[in-house]
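Next up: a single chain in structure tokens, the form predicted on its own.
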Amino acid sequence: MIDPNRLMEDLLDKGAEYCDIRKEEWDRMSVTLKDGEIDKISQGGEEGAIVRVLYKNGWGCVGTSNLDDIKEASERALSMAKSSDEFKNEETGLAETEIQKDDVKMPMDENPLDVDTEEKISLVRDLEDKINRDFVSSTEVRYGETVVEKEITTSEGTQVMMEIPRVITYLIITGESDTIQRATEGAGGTGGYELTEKAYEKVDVVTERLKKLLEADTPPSGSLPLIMDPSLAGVFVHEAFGHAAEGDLLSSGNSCLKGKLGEKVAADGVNIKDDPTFKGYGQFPYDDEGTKAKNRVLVKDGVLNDFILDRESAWKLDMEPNGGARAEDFRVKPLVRMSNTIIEPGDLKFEELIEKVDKGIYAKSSSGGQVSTAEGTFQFNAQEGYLIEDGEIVKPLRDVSFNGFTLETLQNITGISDDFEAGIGHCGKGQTASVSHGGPHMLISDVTVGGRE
């Protein structure tokens, strides 16, 4: 590969305003075991680079898996940027950021690349054996690992190198009574093979969930108080609020938070952050523009305090970039993405939240949903639910769904517990990103619950 600094000097000489080169080397491995049989084993490595060029107001981005073609890719990126500029109706710029020189390896106790494939197969078989109870009709265990080495060089002088390992395990079980029910749990994070031990902590969680779902009733419907468990509270904050706080959606007018910086958007005591320095599945030291990662306090005591910003959206919003640029791999340009999105604990005990509810729902873990960041609406499905009556948990429920307006729901938070748990997942936005989401138990005084009386 040609020296990236020489390439960028050439691009600047030809009129580029700015350029950067992100070189990556990936090692990936996955194993899927379904109903006792190996369904898939995938293992391999690849490398490549992407050149990004800003010419006046136009961007050009070209990726290649052949590093010998990087000069050609840079020329194509410049040509693309010039063509884009001709049709651009708005100005484009980059907010200033500190020049970085660094080489960071994220810590791990045991490099997954050093663990034999047979040991990983033994892991998924052992986990399947532990989740295969008499009420389980189908099992699936997935193991995945990635180790990526990145080198980001910019025309402004930033040069950062980093190694980021991630490991994840999913447990998925199905059972059948009068309906088919499914329960899932994931475990892992940023680190080494040692993180597979966390999967064993989820065995009883996922099996007990399915057992209760097979005996559960359908929920009541209407406007009711609802308590989210830490997992569901984290997903709610990520999906309904976090996406609305992404700078590209804000600058394009597709967020219900536009124009509300400094305003009250949630109840007193609500604190929400997106923190890539938190030890979760979305952890990283620098974003994919070379900006140093930092804790972003999005909501402080109910007041909208910050957004998630890459350099371009920060420029458009007249704010400071805070490490919000992430790309799935070297084939694509960075987008504004979340990392570890968290609502911070309060000071109440979980039992105190339950005692506050005369009739309502306790909902646990997410099984999907949808949001509109522009309209500020959401709809979520919970994996598991319970009916609360007279301050006590009465019976298990299934097929619990709820919906509402994001900002109204945040204002209706009337209790936050002092416990905390973070989950892991993959966030889609045209590209996939590894993320964590978490929080405490959270009481919403009034939300629309779907179900049958």
Second form
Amino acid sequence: MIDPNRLMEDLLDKGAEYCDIRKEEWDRMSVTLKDGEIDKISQGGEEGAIVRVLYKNGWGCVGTSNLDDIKEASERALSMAKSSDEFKNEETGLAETEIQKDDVKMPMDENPLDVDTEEKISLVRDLEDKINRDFVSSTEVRYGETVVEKEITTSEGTQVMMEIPRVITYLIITGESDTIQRATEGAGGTGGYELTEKAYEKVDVVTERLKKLLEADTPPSGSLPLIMDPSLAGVFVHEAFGHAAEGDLLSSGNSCLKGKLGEKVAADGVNIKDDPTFKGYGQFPYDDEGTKAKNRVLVKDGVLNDFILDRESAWKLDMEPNGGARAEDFRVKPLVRMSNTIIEPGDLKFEELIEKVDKGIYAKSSSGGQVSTAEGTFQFNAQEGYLIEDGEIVKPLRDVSFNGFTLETLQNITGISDDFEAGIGHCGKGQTASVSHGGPHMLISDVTVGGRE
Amino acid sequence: MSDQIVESVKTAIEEIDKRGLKGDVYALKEKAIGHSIKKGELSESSGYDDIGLGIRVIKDDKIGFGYCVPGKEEKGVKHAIELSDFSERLDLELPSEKDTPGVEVYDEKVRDVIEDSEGAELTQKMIDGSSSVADDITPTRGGLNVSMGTRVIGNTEGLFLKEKGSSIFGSVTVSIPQEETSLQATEIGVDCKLDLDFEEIGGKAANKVDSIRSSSERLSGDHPVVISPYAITQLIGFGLIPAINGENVRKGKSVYQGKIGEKVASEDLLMKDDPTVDWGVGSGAFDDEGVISKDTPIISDGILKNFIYDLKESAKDEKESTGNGVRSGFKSLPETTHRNIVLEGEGKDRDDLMPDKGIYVDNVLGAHTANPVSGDFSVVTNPVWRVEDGERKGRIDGLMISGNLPEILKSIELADDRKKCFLQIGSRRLIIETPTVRLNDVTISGK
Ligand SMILES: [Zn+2]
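Could you give the coordinates for the form predicted in complex with its partner chain, as opposed to the form predicted on its own above?
Now the complete complex, all chains and molecules, led by this one.
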């Protein structure tokens, strides 16, 4: 590949305001065990680079998996930026970020690339063996690893190299009573093969959940208090709040948080952060624009304090970039993305939360839903639910779904427990990003509960 | 330079051959551009050139898979061989039939758009079209994606097939700001050739949102629902297509298990998977395993005829592959996947489908919550109009429709305005050509 700096000099000579090149080399391995048989097994590698050019107000980016073609890609990126600028009236720019020179390898005890395939196969088989088959009709166990080496070079002088390993395992089981029920759990994070240890703890969680679901009733509906478990609380802050705190959605008028910085958006004692330095699945040392990753305190004691920002959205909102730019791979430009989104624990015991509820729902783990960041509305389905009566958990529920307005709901957080747990996820926004979300148990005084929509 | 991919596939096949093994090699070279619309104007432009190989090796009846970039074929083959050890035994028979039907899926003009950076101009046409209806209507989201590619599949049985394809996808969401929220409508256009009218896509979206300014009285209960091609695509995609997949049928995850030959739908209904339709967005002369494409009737004259299969599933189920082995990229193994679903009926005039009292649904939200096994669904509709005496009246806010897809097919009525629709479901693309339809067996309720 041609020296990125020479390539960029050439682009600047031709009138580019700014350009950067991100080169990546990926190694991936994955295996899926379905009902005791290896359903899919795959291993491979790829490499490529993307050139991003800003010409006046126009952006152009071209990614290529042929590094010998990088010169041509850079020329196409420039011509795209020019034609983009022609049709554009809105001004754009990049907020200043510190110039970085660094070479970071994220720590891992055991490089997954050095682990024999046999061992990975016995891992998924082992996990499968540990699943209690009495009431489970089908099982799926997945293992996946990625190791990426990135090199980000900007026309401003930043040059950052990093190696990021990630490992995940997933358990998906289904069972049948009068309906078909499904339970899923995942474990993993940023790091090496040692992270697979966590998967064993999930076997009991997921089988216990399915067992409960098979004997569960459908929930009552109406306006009720609801307690979220750490996993659901994490997904809730990610989906309903975190996306609305993404700089690009804010600057394009698609967020209910627009213009609310410094205002009270949640109940007292609510603290929310998005932290790429937290040891989770969404951890990274520098973002894909070469900005150093740092913790973003989004909500501080109920007050909206910060957003997730890349350089362009920071420029548009007149704020400072904080490492919010992430790209799925070298084919695509970075977007504003979350990393590890967390609601901080409070000081109540879980039992104290339950005691506060006369009639309500205890909901655990998410099984999807939808959110409108612009309108600030959400609808979630919980994997597992329980009916609470007179301060006690009475019986299991299935098909628990609830909806409401994000800002109203954040104001209605009337209890936060002192425990904490983080889960892993894949966030979709046109591109996929590995993320973690976590929190304590959280009591919402009032949401609309219904059967699954 | 598609010679590079031909050479690379040949090299990989030789690597497999020389070890005395069987296998197939799939390669994809793709060139794509994308332009996005934000806040009423063109926002960003991007593109990529991609190339890579997926290598499947069969050793002792066990399949291993690896992928790589050109130049690393030997490593890719080694990965595949190593992993084959861990797979289950399966009697997978690689195809050798080489006579492909002629299917038109590549338009030279698409190449010009990509090479000459004309995408920004076409995107601007959608913006202009959507801004021309009223001053307060702005295109808030959307964009254009144009791609072309060469697909190559070869195997150790002597098969070597190559095909060029192209695709264009345009969408625009327009909105009218209201006090609290905003009124929104979306229009899409998808094709393999460049004869989409981009100004018209913008104009249609704007006219739609313009026609929902006034609201109408709510309606609930059982009334006929006329539903747009794009909205029915979403319901069918999540609630019905999984039930025709051979793997789901074999595993008992389909309401249609054991029902081949039975009457399952209205006599007028033809549902087929036909990748041999010229300019079908899911069309092509062969599938991603090298099986020659053919027209597979799924439901014909209301009778359930076939399910779809790829090579692996057909081996497990002792059936023939229907040419439905599809990969979501060179990094992925083939999976049994729909290709170019076509829905046809008697073909009434769309206006004749409009009921005396009912609703017209342009789009639905939350179709992914449909139950893939039973086909039960319950979705929010938006935009949706009240229909009276066959005429569209004002919009209705917060209306939901629910029902069961297999049941709905028994009384479905289809118009004659077939449209190409596209839906991304995870890593798979769903392509359906469908007209506007009338559903006579759904329940309308408030949110
Ligand atoms: Zn997300």
